[in-house]
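Shown here is one chain on its own, the form predicted alone, set out as C-alpha cells.
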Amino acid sequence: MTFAGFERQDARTIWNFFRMLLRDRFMGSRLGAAWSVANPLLLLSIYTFVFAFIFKSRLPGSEPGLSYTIWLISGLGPWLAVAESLTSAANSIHGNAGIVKNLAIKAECLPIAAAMSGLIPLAVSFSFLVVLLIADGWAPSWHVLAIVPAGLALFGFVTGLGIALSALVTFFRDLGVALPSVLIIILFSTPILYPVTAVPRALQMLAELNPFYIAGQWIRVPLLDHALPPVWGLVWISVLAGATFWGSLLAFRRVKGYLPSAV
C-alpha cells in the first residue's frame, strides 16, 4: 500500500532519520536530546515570568495576571513548531550530504523527518500552556477538537513547504543564511503577537488570509473562548497544505537527481 509514492518501509526510515536527526543535533551535549524539551519550556518560562509578573501585560477588558501570557503562548507556541521545522527540514538535505550521496534511499524522506522535530517544541508548549490555563481557572470544552484538523492542516502545509525549500537550499546557500531572518519577519508580519486588529484596515483581509494566522485561531479560539473561527479558513490551509504539499514533493523529485552533485 502506497501513499504519494512512499510505501510502508518509508514510514520506518522517516522515523528512523528523525531520531537520527534529533540525537546527532545534540551529540556532544551532557543532556543530549533532552535539549529539544528544555529549550522551548526555558523559553516560555521568560515569556510567562516577564509578561505576568514583571510587565503585567493585560488583553483589553481583562484583568492583569495570566490572560495575555495564555494568549500569548497559544500563538507562538505552534510558531516556535513551525520555526522549528522549516528550519530542520530546509538544511536536511545539505546538511545530510553523506546519506543523500552514499545511501540509495527516498531524500524526500529526510525533509520530512526534519520537519517532525517541530512536533516537540508544539508538544512542549501545549503542555505548559495547559498547565497555565489550569492554573487560571480554565475548563476544556468540546471545541478543543478543533486543534486536531487545524494542527493537521498546518503540519501538512510546513511539511510541503520544508521539502520545497530543502531542494532550494541546496543550490542557493543563501537561502539558508536568511531563512531565520525571514521567519522573524514572517512572525511580527503575521497577527501572533497581537490581535489582527492592530493590522491597518487596508491590510486586515491580507492578514486573515494567512495560513499561519488561520491555523493560530483555530488553535487559540477554540482553547481560550470555547468557540469555533469560521469554517472557511480550516477549509482554505487544509487546501493551501494539499496544494502545496503534493506540489513540492513533485517538484522535489524531479531535481533529486542532480541534489547528490549539489550538496
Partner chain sequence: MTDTAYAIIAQSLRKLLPLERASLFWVWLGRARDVPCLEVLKGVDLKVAKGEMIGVLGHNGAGKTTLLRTLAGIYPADSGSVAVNGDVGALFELGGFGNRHLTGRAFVRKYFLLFEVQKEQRVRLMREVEEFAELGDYFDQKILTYSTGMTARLYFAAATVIEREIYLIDEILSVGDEYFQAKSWSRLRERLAGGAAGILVTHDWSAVLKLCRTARILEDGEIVREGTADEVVRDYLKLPIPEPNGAEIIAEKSFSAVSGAPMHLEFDVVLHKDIEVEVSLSIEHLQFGAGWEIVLLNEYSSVASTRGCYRLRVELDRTPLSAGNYLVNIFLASPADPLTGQRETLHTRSWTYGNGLTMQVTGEERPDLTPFMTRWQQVAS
Contents of the next structure:
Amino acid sequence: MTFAGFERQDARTIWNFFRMLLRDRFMGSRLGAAWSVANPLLLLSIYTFVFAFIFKSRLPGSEPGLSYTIWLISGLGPWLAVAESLTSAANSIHGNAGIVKNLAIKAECLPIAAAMSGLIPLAVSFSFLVVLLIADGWAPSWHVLAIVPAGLALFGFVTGLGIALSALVTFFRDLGVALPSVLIIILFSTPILYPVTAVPRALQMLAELNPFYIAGQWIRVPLLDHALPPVWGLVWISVLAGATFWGSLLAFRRVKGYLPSAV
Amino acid sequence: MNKRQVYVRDLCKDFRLAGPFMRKKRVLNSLNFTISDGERIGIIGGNGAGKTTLLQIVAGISDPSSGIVQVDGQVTSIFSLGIGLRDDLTGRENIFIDGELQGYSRQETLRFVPDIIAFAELGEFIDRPVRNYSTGMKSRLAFSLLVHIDPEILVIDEALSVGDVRFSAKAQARMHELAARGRIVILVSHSMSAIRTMCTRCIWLDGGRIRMDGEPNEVTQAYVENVSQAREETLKKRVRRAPNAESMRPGFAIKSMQFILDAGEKISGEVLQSKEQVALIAEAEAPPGSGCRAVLEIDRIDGLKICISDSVESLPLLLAGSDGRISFKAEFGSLPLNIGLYQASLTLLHNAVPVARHRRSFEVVNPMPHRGGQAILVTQMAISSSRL
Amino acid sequence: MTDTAYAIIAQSLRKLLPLERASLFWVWLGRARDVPCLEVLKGVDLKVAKGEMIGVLGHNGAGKTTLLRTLAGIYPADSGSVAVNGDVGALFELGGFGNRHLTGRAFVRKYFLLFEVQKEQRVRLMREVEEFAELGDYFDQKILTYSTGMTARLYFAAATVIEREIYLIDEILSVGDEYFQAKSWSRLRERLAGGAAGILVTHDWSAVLKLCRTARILEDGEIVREGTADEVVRDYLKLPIPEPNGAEIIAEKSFSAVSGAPMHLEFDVVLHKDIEVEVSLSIEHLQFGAGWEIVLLNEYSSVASTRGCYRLRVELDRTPLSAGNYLVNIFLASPADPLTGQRETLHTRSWTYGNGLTMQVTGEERPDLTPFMTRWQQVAS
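Show the form predicted together with its partner chain, please, the one above being the form predicted alone.
Below, the chain from earlier opens the complete complex, with every other chain and molecule after it.
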C-alpha cells in the first residue's frame, strides 16, 4: 500500500523518529520529559496573565475573567502546537545531520515526524482548557466533532510548510535564525489573541482568509459557541493544506539527494 | 620574559552523574605538582583516569571543583582537530579566521598563509568551502593551522590521527618540532614511545590521583607493568564467567590445569613471560585403567590458531590409575610466545572422542620487546657469516 | 557468475556533490537541473562477491567516504547504477547519530530505534553491547564523560552488534587499546566467517592485508588499480626499491624448509666498502582475509665490517611453521647509534618493495600457524 510515495513501513519510521526527537529534545535537562508539559503551561499562563490581567482585555460584551481566559487559551493552545511543529520541522534535517548523512532513510520522514511534536503542546493545552471549561460549567455539544477535520487540515498545512522549511533551512541557514521572529509576527497578525472585529475593516477580508485564523475559528467556535463557522473556510483550508503538502513534498524530493552533502 | 609555570595544589574535580539524584564522582583527587619552564610533561593513565579532565582544567576550558591551579603563560591547546573550522567558509578564509582567533593582525597572518597552504597540501580545495572536504582533508587543514603557532604552554590530547601515512609522518615530525619549541608542553598519549621520545618528565594518573611522577622511562615502564597486571585481573574475571571446564561424558573430567615454571614453582595468576621455562600441568579423572589422549590448543584472543599439540606426539596413551586419576604435563621448554593474550584449551579424548575439556586464558608479557615489529614467536634464528 | 552471486555491484558510478548550497534553491523550485558540482566519483566499477571483503585504498580526498555513502544508498548516484544484495551495516562515522549528552545506554537505545530492531531482541542485544564495550558503570553515564577510547568502544559495539550481510567500513579499526582492537578484529572476522561481504575503505594498508583478499586503489574518484591485496598494497605504498647503499643482499628468490625439521637458509651479502653491517631477518605469513602476521623476527646481528663477499647461514633446529608459503624479508643496516638508537638502512629485500623473498614450507597441512614443540609426560599423581 502506498500513498504519496510513502509505504507502509514508512509509518513506522516516522513513529520511531517521532519518539527519538522527543527523547533528544529534553535530553540533558534535569526534569526531562516534564518540560514538554510544563513549557506550554508556562506559556499559556504568561499570555493569560498579560492579556487578561495586565491589559484587562475582554471580548466585546463580556466581562474580563474566566470566559476571556477560556477564549484566549482555545486559540492560543493550537497556535503553540503550530509554532512547535514548524520550528521543530524546520530544523529537522539540519539538526539531525548525523542521521541524514549516515542512514539510508526516506528523508521526508524526518520533518513529518518533527511536525508531529506539536501534538504534545496541543494535548496539554486542550487538557488544560477542558479543566477550565468544566470549572466554568461547560457541557460539550455535537459541534465539537468539527474540530477533527479542521485539526487534520491544519496539521496537513503545517506539515507541508514544515517539509518546505526543512529543505530551505539547509540551503539558507538565515531562515532558521529568522523563524522565531516570523512566528511572532504571524501570531500577532492573526486574530487569535483579539477578535477579528478588532482588525481594521480594509484588512478584515484578508484576515478572514488566513488559514491559521480559519482553523482557529473551527476549533474555538464549536467549543465555546456550540455552532459552526462558515463551511467555505474548512474547504479552503483543506484545499490549501493538500496543495501545500503535495507541493512541498514534490519540491523536497527534487533536492533530497543533495541533502546529505549539504547539511 | 617571565618564567612560565604551571602550579597545581590540591586540585579536585567532581562530575555530576546522570540521573535525578545529586550524585557526584570525583574525577581528580588532590593533585599536586609544579611544572617549571622548559619541562615537557607526558601524562599517561588508563581509561577514566582523569587525563583529559586535567588537560581541560590546565587549558582553562573546565574549572576545578576545589584547589589551586595557577598557569603563568599563554596556553595553546590541541584537543581535537577541526572543531574550530567554519564549514561554510573556504580553507583560506578559515586560515584568516584562525589567525584572528590567535590574536594575529591581518599582516602577520598573511605571512603565515603560504606556509600553511603548502603544509596542508589541499591543492585547489583551499578555495573551496570546508564543507566539501573529506574528513582527512579537514584534519589536514586543522593540523596545518598549528604550524605557525609559537606556544608558551602547549597542551596536546591523544595521538593525533591526521590522515594517511605520508601526511601523518609529516605531522609527527612537526609535532616534535612544536614540542621542542614550546616552553612547557603537556602531552596526553597512549603511545609510550611518544612519551619517551618527546617528554622530560612523566605523570601517571590512576583513578584521579597521581600514581607516579618522574623520569619518563621509569614511569612508563611501571605503567606498562601495572597495565598487564590489571589486565590479568579482568582476564580472571572473564575466565570465571566463561564455562572453563566441561565434561562431555560421565566419569571423565579435567579437574585442574595450571601453568608452572619448570623448577616446579607454581605461577600465580595467568601471566607468563616470553622465554620462561614453562609447562602446563593438568589432572584428569577417568575410569580406572582407561587410556586417554590429550590435545592442547593455543589460540590468540583475536582467534588466530597458534599451536595444536597432541599427546600422542610424545606418549602412547595417558593411563588412568586405579584411583581413576591421570596427572600429566606438557612442557614448552623456553616459552616461544610473544606479547599477547591467549587461550589454552585442553581436550581429553577417549577412543578419539572428546570427553572433557578445560579452558584457561593467559597473557604473555615480554620484558624485552623487539624493536621494529612484533612477531608471534620470540624464537631467534642463529645467523652465522663466513667470508667467501 | 550470475548477478545474484554478488553482494554489491556498482557500474560506472558517478557522484557529484554540490559546491554551493544556495544553488540548490533553484533545484527545489524545479527551475534548474544543474548546479555547480564537484565530480567526486568519476565512473567507479566495483563488484563484491557474496562472502568476500574487498579493500579500497586511497589517500585523503580520493572519494572513499563518498563511495561508501553512495553504496549505502545515502547519496543517490548521479549516473551509473548500484545494486546491493542484502542488508547493509554502515560502519562509518560511528556515533554520527549520537549526542554526547546521551548516556551510553540511551545512545544504544536510540541506535536500536533508528535501525528498527525488534522489541524482543532489544534486551539481548543491549546486554551484548554492554558486555562487548566493557564500560562498567560508565554505560549509564553521559558519553561526554567518556575518554576517546571508551567512546570508540561504545560506538563500535553498537554498530556491530546486529549481524548484517554486507558491511561498509570506513577507517574504524584503529580504535581503542590493543586488547579492544583484537576484540574488534575478531568480531569482524566472525561476521565475515558467517558469510558477510563488504568493503573496507581505508588508508591503512595493514588493515587491508588483515581483512581482504583483493583490493582496489581509489584515486581522484577512479579505481586505478585492482588485484590481490599484497600487490595493490605495494602499488599503493609506491615505495622506491631501495638501492644498495654500500652493502647488498644477493639471494635466490625462494627458500624452502620442512615443517618440524631443521631449518637452514643461505644467502650472500656483499660489502662494497669497509663498513660495519648488521643483518636482521623476518619470516611473515600473509593469508588474505585471515591476516598478516610476522611469525619470526630476528634481532640485528653482526655480519662483517670489511669489504668483500660473505655467506650467511640462518639456522633453527626445528621449523615452527606449518606447511604453506611464507614471505622472507632481509634487512641490512649499520649498527644502532648508541644515543638515538637509529640505524642507517643499507639494503632491504622485502615484499613491501616488491623485491622480497619467499619460503615454501612443506610437510603436514595444519590448522595452526606455528606448531612449536611441546613434550608430553605422564606424572605420578
